[in-house]
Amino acid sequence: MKILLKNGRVLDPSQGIDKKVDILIENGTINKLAESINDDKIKETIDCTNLLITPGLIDINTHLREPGHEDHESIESGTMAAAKGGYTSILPMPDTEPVIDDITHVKYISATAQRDALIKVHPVGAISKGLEGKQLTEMGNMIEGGAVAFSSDKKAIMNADLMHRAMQYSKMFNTTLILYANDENLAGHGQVNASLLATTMGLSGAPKEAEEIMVVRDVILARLTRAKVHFAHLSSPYSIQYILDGKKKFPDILSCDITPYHLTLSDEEIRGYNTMAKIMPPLRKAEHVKKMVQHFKDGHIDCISSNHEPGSDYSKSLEFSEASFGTIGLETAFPACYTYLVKTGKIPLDKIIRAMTSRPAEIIGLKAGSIKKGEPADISCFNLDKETLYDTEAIVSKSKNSIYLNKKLFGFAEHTICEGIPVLKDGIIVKKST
């Protein structure tokens, strides 16, 4: 099965790529890539006159709800709602019910993507068992299920000796750990960002010193047993300061990642107890937003992450202090840092598809992440021209629960291309056959 992708421009950060260049894709690889090809035998030719194709996004912090809670999301519709973003890898998190936790949950989530998955789907283990922070689990067998890295999730290890060793032991599989920096006592109840707005309108708040306590721990930590540790959706620039000097004698043991929201949107959003930004972490001031976008921009933050977090509408219904903490992301996350940052000139282009594809691809140490013959053909097209507006109708994911809910971004995806194969055309999703 020959595809040609003819006429876009070719956006590779990992090879330094930059222009207009069509890619003959054969039997799910890449096959070639040159100025003009044609071939009499190819079976399908995608214009992607004033497109941008890219690398396929991967996102290194995904939840999806199954098992448990398929009404919210199912690997399926999850999956379906990343190739509408562009998303050909996805890496969801194991705060599912069960937990996935041993090594048949990781079998399960693997044995269901294999089925049901339009792209591809790299299983995180739990660091704990059930995410409890009490007692550790057997990463050795989660890895030869099918585990890639390993999470504490929204749920801080905050015993710092059970920390330790879970770094000791996950260096022994060379493996990755995802962590959210999270001092639970001093967050306490908090439902949004502590400040002066968070006191007006009644909330209770959570500093951003909660944040940054957890992630000096876990520097420290890590420098101490050389472990691996990527640092999940920050919100504070002094957490960037200090990975940043834990990076100066051990450049490759620390990475972080950010979420669009937090690079694009402050506090303000709660304004109107709009609950679509009860997010955690919360969102921050202004002059925090501000920062984080320089320490983005300097190189400071590797990853960009939808943290995509599907949730009813009745749990977003309900009085601010009552309502769930969340937001979908996997449909907006380049088309938010598109509108926002690069159209804005706030970032370069390729800082944010580096920060989307080959860069989680090194730190989690897939296979991916690249344009390039004789690597598996993922591969994205994104219409930077076009102006959408993101409504209810428009989501693809089983939840609505989204913070850009009616705003006009640009940059949707129009063709997302898994291992040759096409999961989106046009804008549409190709469901798998059956």
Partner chain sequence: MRHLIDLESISKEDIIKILDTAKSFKEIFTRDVKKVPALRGKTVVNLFFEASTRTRNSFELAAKRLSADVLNFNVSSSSVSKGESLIDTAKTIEAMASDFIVIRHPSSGAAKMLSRHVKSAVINAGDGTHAHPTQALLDIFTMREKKLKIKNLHVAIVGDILHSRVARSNLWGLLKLGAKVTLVGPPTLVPRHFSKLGVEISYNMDKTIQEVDVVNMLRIQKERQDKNYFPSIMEYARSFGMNEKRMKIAKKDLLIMHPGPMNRDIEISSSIADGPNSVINEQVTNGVAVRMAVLYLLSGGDGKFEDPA
Second form
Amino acid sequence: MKILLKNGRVLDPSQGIDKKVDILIENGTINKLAESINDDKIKETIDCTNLLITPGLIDINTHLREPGHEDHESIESGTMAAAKGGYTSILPMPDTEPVIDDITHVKYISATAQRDALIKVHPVGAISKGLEGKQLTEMGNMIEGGAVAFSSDKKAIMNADLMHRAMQYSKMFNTTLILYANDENLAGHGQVNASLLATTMGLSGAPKEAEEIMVVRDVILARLTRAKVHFAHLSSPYSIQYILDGKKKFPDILSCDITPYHLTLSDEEIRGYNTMAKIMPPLRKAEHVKKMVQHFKDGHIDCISSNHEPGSDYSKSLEFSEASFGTIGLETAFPACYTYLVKTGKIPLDKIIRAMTSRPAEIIGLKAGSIKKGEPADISCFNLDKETLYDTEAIVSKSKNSIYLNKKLFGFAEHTICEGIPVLKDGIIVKKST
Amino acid sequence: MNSILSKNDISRIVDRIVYGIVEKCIPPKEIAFIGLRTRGEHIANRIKKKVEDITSLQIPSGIMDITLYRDDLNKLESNPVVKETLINFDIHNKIIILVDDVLNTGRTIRAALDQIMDFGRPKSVKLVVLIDRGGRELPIQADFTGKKIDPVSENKKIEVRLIEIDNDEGVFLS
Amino acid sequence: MRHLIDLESISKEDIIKILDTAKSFKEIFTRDVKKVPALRGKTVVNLFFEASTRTRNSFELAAKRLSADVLNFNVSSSSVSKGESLIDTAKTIEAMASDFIVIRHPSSGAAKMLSRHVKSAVINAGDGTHAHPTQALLDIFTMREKKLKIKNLHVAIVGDILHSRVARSNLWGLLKLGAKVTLVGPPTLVPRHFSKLGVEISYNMDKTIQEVDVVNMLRIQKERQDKNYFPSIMEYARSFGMNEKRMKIAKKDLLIMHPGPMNRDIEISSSIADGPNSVINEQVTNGVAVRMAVLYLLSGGDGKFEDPA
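Requested next: the structure of the form predicted together with the partner chain (the form predicted on its own having been shown above).
Below, the chain from earlier opens the complete complex, with every other chain and molecule after it.
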């Protein structure tokens, strides 16, 4: 089967390409890239005039809620949302019910993805049993079952000794540990950023220092063990400073990511007790957001992750202190970055794309993230000129808890092609034929 | 704007009412005045002073704001500011002389009567008004009326100005 | 729809309007019949998710003195955890044709949230650690009554500022009316962020007590000791309690207030609480007048107290 993408602007930061190129896809791989390809035998031609063509996006931190909370999201619905966002590979975190902490659970994810997923799902195993921070999991077994990395997810490992051993042990497989940096004691029951605003609103604050302390500890341990450590969804510019410091001596083992909302929104969003803005780590002060943008621009932050966290309408309709944390993010990751960062001239487009394609692929070791002859045809096409109202009608995810709800955004995906198969066409999900 | 009463007219009327009160309200030592905010209060003061002069008695008096007893509170766009009601004497068994500037529908007086009863049980209540403009909606009549004018249309305004709070004095139809 | 959620979002003029109206209402307490018909036919629902007999009684009396019907709805926090949300409960109550909902809730922002979902006027009777506007209004009313004006009055609020909605509401009201505010307590209980609002922060009660005109002593909760906000109640009492020794160095006409209930001989000595400078009981009386004023003013439709966002 052949598919021809015509007249699009191809942007592939991994190869330094940014020009008008036609792409021919054959049998799931990229067959040819040329200024102009014309072939009468091709049945399917996708007109990409005025569209931006990039390698399929890769999400290093997402939550699909299956198994356990299929009412909020499933592997099927989550990958549909991902396809809608231009993603072709995602790494679901292990904080499901049950936790993905042994080979059978990893295999369950892989098998379900095989059956239901529209795009590639690379399971991530838990670092500790039940994410309890007490006992290491069988990483070797899980890798055999298909796990590509290991994570402490939303429950930081407070025990430094265990963290030390986890790093030592992971080194044996040269796998990456995706860490959530948060000192639980210092963060306490913090719900929002610790600030004057939180104090006047009567909300308990989680200070950014709770993140920084753990970043420092784990940078120290990574230096000691030389394990590959990736810090997930950071929120404090000082965290980035400490990582940068560690990177100077060990550039290959340390990396980190940030979410689109930590780059575009400040803690002002919580005004009026807006539960959609209840997120962990919390949205920080505007001046810190600005510093994070500068760090990103300077190349100090490796990736942009969606940190997609589906939750029910009910859980967001509760009193602020009772409401659930998190926002969905797969569908809006690129549009939010494009609208608030690229269009405003804060960050160049190629840096955003690199942080969402080849950079996460390098960190995890995925064969993805560039548009090259012979590579799997994972490709996304975005419409940068069209403004779209992102309302509940527009949301593909099962959950509607988006911090960008009812915002007008540019740059939604028009087409997403995963291994040569269009999973999003003209902005509409192409369901898997069963 | 037509003048209904001049300053001198008001002065004469107050004198006439004072004599009426002294004549009819027996015994005078049971008399107490209550003026309705805002202008009734000042008319009551003038009458009170003159009655005190004639009788050589100290006559208690108070000020009443009837806002909280209005029958149209639910229907108003915004709730009017409530000023203090000051009645620092025991109402029980007193002859209350209630004073207001203009008598129209009678609803203000109804509210005032209800409020007086919440302070105690007076022996009787007499009503003094400077102007009776007609248009009654309740069965209420004044005992002492300064001037009764022919009923005027609802959208006309009777304006009472008193030197205590306004720049000049007189009653006008506008 | 008009609500009273906090003092941060209402204007200085509205605060003064409430205080002036409360002054007029206070006279009603001296009548034979301590009741006016202003809110006849209206229904006030006291929706309390936290036990508070004092505040509920005060609102109940205020509503009754305005001739409103009162329904007390006490929701134990357990029924919330059973799955009925605040909004569900509120809708149930509105189905009974309420005109006012007075809400007390352990979560900050609960009153604000309620106000977005109901047609009734919402009065915040304390939400989490956020706001308790009527308590602050009655405190300020009492200060104004005794000291005649608030502008340039120096007020110390002493104790657990971090967890106190009373302190937060007092702070906003006092600042808007031009008072000078000093927050006193151990650094663990006095958020340093507040200094950005133009208030002073003091850890030295002996120094502050000499400078202030009014001292508002907050109740200290023994539970805070367990979480290491201070090492012991005794050390707290010695450092920040209002006692005879401090009374001697204070201004002669120092006004001593407490929102109640008091921990006698901890944050305030018994002799001080019952002494001539204490206005603690008057605060209770004034609370009813202030709450009457709020109910009365919210029953009109002039769109005041409309808070932004």
